[in-house]
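Next comes just one chain, in structure tokens: the form predicted on its own.
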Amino acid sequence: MANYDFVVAVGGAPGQGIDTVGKSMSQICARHGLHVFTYSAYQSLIRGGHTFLTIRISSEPVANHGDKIDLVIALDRNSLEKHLPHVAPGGAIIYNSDDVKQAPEREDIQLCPISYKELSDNTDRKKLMLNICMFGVALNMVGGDLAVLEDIITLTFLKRKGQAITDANLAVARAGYNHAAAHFNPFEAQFTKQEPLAFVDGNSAMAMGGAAAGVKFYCAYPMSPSTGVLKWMADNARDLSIMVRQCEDEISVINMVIGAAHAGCRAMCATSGGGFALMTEAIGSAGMMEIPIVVINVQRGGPSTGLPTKTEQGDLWQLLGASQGDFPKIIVSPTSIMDGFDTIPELFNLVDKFQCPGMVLSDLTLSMGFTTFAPESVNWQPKIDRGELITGAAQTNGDYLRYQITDSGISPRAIPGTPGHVHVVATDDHDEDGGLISDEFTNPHKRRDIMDKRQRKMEGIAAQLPPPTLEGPEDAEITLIGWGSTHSVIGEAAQQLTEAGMPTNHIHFKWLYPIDEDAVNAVLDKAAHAVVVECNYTGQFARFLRGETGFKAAGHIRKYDGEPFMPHHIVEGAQELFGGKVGVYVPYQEIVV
């Protein structure tokens, strides 16, 4: 267990600074050496709403935002009515006296009454620094250090407002500060310094990926939540050499990455599922040309726009059955903020080497999620393997077969315009050389040959994937089985209940597709009373998961109400699922935003 562990909530209306609290407090953890993980619950508006962000602080990493709240800051009337029975005991919570005359009562709390008109001397009618105020007293109560606050606020403001704004921010940051010095109680559990840590988004993250991948194009439509890779890319395109497009819409982006990546660059996009759905008949042509790309899919809440600002784990049916027929393709699902960094190095070296399209299943939580890392922990120049590319003129006396068939199924890829190998490549079945068998009457005998050829990669792609780990105690009662994005709270939740005497393990998968069914069979003949843990409605990884192997769980435990899970829901699932209580359990999301 962490030695700190602490979660501190901003709460307010959209356009009262919430991102500037939350960014602000990360980078503040983040110089003192303090993991962070953050989560931010908000609305599809621009204006109206109600937004909640979470910033959950640990001694040790974290991936998830926990199950307490200890601090709210509460910027307007709603929050402090909306979440005060959030607050742990012992917990506080800072709300603007000016607006709130008479506040709720709770008596095993402390309730932190500031009025901003004292503090900021009346000259901010517009209340437009309250976040700043409120900050300032926060972390005194917490003990962080006012000098790297005054640190962050320059680099936030200077360069973008100016030195007026920026003063005037100062001011009542340490006006609230202080106030907090003179007039509250602070935590008994106080920030510690450590050694300062970095701190990054999960669509950065994936983005940086990318860049240390070897990506020279990238191409992209906004939608949300998977617009951050394209903002990463874009400001940074000039300084990496990468090309970088933002297109009509997602069919272009596809077909153009399909067109730089057949060039020769290693070529990326990202997408939700709406926009991944335009893009399916184009993945299956790279799938038909044996051209690799990398395709992200940032879930959110579906079907059709469904809930733009909301996680789900839903589209994993949807990349399993991208474009018509059968091809080769692999679909990975990052486990943490950090692993989508890892993940795309370690996905295009696939597509590379079986030149096949690979696919990555993110969603919200994970993508404008924030955490820290050490950078000495990351691979910041991963090994990269082109596979059997061709580059160079050599003889060939006229003979070369784009599409040789072979014992693997990789076929040498030759550069377009590289002296000596002439192919020809299109979206109709083809030969070895590229010659349509439509042109033949379909010959069957063709046809079945590069059929055989193009899938026979598929048993040396699920060769190479790691089968899942068994993590946790060997003689557990309840095994927990998820995917992606919850292997941090299903670790906890697994933790938490056998801390409380009933011994748990847990198994998560991170590549999806193919799978290696001896190899997994062999992890899930381990499992004890097996509980598949997703965000979906229908068990989309349980059924894909019993299609594959014939394992079938003995329990479920699904969420889609938008929200992710927290540790307490998978742990009072697994409680009702071994009772035999349900089969399905389906968690109540107590904060509603």
Second form
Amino acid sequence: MANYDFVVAVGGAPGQGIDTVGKSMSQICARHGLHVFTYSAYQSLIRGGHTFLTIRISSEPVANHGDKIDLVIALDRNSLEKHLPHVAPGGAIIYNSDDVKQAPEREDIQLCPISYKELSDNTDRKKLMLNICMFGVALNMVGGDLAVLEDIITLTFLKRKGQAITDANLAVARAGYNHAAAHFNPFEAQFTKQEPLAFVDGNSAMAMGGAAAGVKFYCAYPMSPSTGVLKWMADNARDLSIMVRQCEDEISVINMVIGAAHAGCRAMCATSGGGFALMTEAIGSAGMMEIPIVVINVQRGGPSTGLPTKTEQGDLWQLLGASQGDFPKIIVSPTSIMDGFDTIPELFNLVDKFQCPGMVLSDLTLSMGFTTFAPESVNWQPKIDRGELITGAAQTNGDYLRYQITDSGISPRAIPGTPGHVHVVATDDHDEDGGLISDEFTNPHKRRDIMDKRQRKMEGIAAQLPPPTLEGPEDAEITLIGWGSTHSVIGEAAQQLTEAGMPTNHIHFKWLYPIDEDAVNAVLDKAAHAVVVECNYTGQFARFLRGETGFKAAGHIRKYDGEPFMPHHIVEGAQELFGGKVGVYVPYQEIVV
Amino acid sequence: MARRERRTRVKERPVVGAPTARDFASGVSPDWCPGCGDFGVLSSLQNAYAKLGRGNHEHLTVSGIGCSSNLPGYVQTYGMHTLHGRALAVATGAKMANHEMNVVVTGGDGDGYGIGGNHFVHTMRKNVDLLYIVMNNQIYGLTVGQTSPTSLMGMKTYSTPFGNIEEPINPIALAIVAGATYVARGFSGNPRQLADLMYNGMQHKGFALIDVFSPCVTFNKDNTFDFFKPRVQELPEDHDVSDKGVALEQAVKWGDEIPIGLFYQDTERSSLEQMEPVLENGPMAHQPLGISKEQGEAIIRRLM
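Having seen the form predicted on its own, the form predicted together with its partner chain:
What follows is the entire complex, opening with the chain shown before.
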């Protein structure tokens, strides 16, 4: 059977229950065993404005929202007018004919008007359940199971809203489903039923990864699009015995994390670019005091308040340059939602071993997207390695040196409360004993020794980080290079290009810093005509790569309009840059919300 | 400034019997100017630690940046010399991670009331079980003499050569209204009373502030030991520390008579860690890491 690959999009005003439809649709797909990736183009408004949610449904695992839209659910007239042109030929659009005086004109798609007044027996004048009714229509057209929908509606409403509201929703859903059966043509490709899947958003996946890694202290200041991590942690704090705090600002957040980490907890926080900017001084202090922490930065469009609800990969240099001076640090950028789950425990083991700050670069696309996964594929008990940690009542003769100079640069770390290991950690530079050297008329030899010791850890880290992967045909004519959340969309573009007779492969980076120059160059040496694909204006990663490895990409595909890449954006860019051309290609975003 | 005589810590001695103030001396000579008010605060703190009777390793002394924030280096406890203004946030994290530790925060007026002002207000509001000792010298000393949040009106400093035109903060009144549950003022020239205030502040369950007049002998020629000695007065014996209104009346007094002692104490309100159910099984830092397979499966069920 050919792969099932179908995209439903829901347009409407915030407050019309788009998230309910999105969540329920994803849930139904997951129950059918179909994979889902969702992307919500929304605005920073509680009510008013316009939201457009794209749900890609596939029989194979999927991690980007694709190129085409097969079915649009238009909850208001605005959505009908706006998104009518976006429906792929052969697709369909569902709209409420009560709102529309003149039928829309498109002959290559199926127009599916419903009269909500009729379908709801005029019982819902505020159109509170229009979303559910249209959802019923859509589900019938794609061959979804009505019983599953009924189950999901009951699950969604019964506990929160009671029996009457649940029944009303069930009634309009059935009315919609039956109306579609009688009046509209079903899509040729229909839902299939496999083993059910679970589904999760990127922020929750990282929070779950934190819980599995043994995070015992989490704190945050609310900031879109990172707040989902706080929500998951707060919801699960008591069940999983995790301390969760909301702080007065991000400066407090990072400093609390440092305090908790020093006192022995695995401690984590998440923010977005602006909050991260407030944290930078303290990130350096974690480097200086050699305290292991994990900070997640969910990127949104910058600079400044920027685009609070839009995506970007624009904070790489902020993380690279966070805090003054040189100190060991690790930067990692998960390549998919479930990779975000795995990344957190991996990073905690590294920061515990090397006693330094670790930073996760996510972005809105990854963090607020939803994806499906096989329940049994989750490793709830990843390896936990806390490194050289002194916690017990190990006896010393009182001459413990917190910053003992070692070949690896790693000094055994005693947790406060441990007898016999009393010491001071300082943000001033210090000697092996923690004694301040900044005030000791700046002792240059001690300073050099302790800097060398700390920086030696970087060699150990770099040697342990896996180099980037090369995917696709070896004998490619063009090589796409990307990092972080764009793994799937670039991979799909490379595949499309290859199938179209332009052999293309793909080098993708997850571990960004530190770079093992030789190991990375060994991969980059295999690159054909190289094009770096990234979601920012200045080509932050391309510049970083050039600085670290001397590798200069010939072409660039850059997007900085706030919307994530669709595969065809990259395909068009690669076609433009094919044949050894150099330059920067900026794709055009057709779907404007 | 005086040169330090000794820069390395003495070996940590196992404490036998009841600890003494000497057991809490790190052996490192403070780099404070001779005659600095902070010496009296340091000796009071070492006495208070000793009186509490717990081992060196059971205390964590946290500071920010400034002359007075060098203090953790001079006491034989676990110490954190953190960023300027951030000591309370770090200390809150540490206390939440291991609430069995006695966590004491030390610093100056610029560190706590200026750059750290946001954390100051919110840590009091949260009633975190910390003792916060502010060595208030009403000047920025380490940067050689600029106006601070507690500098008096008219004071001439490097940054206010024509006199300060900004009203100073009243830390006592601010603490009482912000939600601190133990609010006291001490004087470095009265170390015995100061040690008692510290000891009681450590025993208090909740946020304890002790604002200490700790004169800067180098950069503040206005608020000297001679300025304070005739002015500081013990709060009246019948002062009701449980009465917020009365405490505020005393807190706003300034002039020829400046009250010192315990202004306000609320022994009823629970501290943050007492309110936190996840601490029922003991300190977070001692909890087993990770989650069980069953917990994981329960999470998955909610995602299906």
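Residue numbers count along the first chain shown, from 1. In this text, the rigid core denotes the largest set of C-alpha atoms whose superposition between the two forms falls within 1.5 Å. None of these values were measured; they are calculated from a predicted model.
Undergrad: Could you tell me whether the Cα atom of residue 582 shifts by at least 2 Å between these two forms after core superposition?
TA: Yes, because once the rigid core is superposed, the C-alpha of residue 582 moves 2 Å or more between these two forms.
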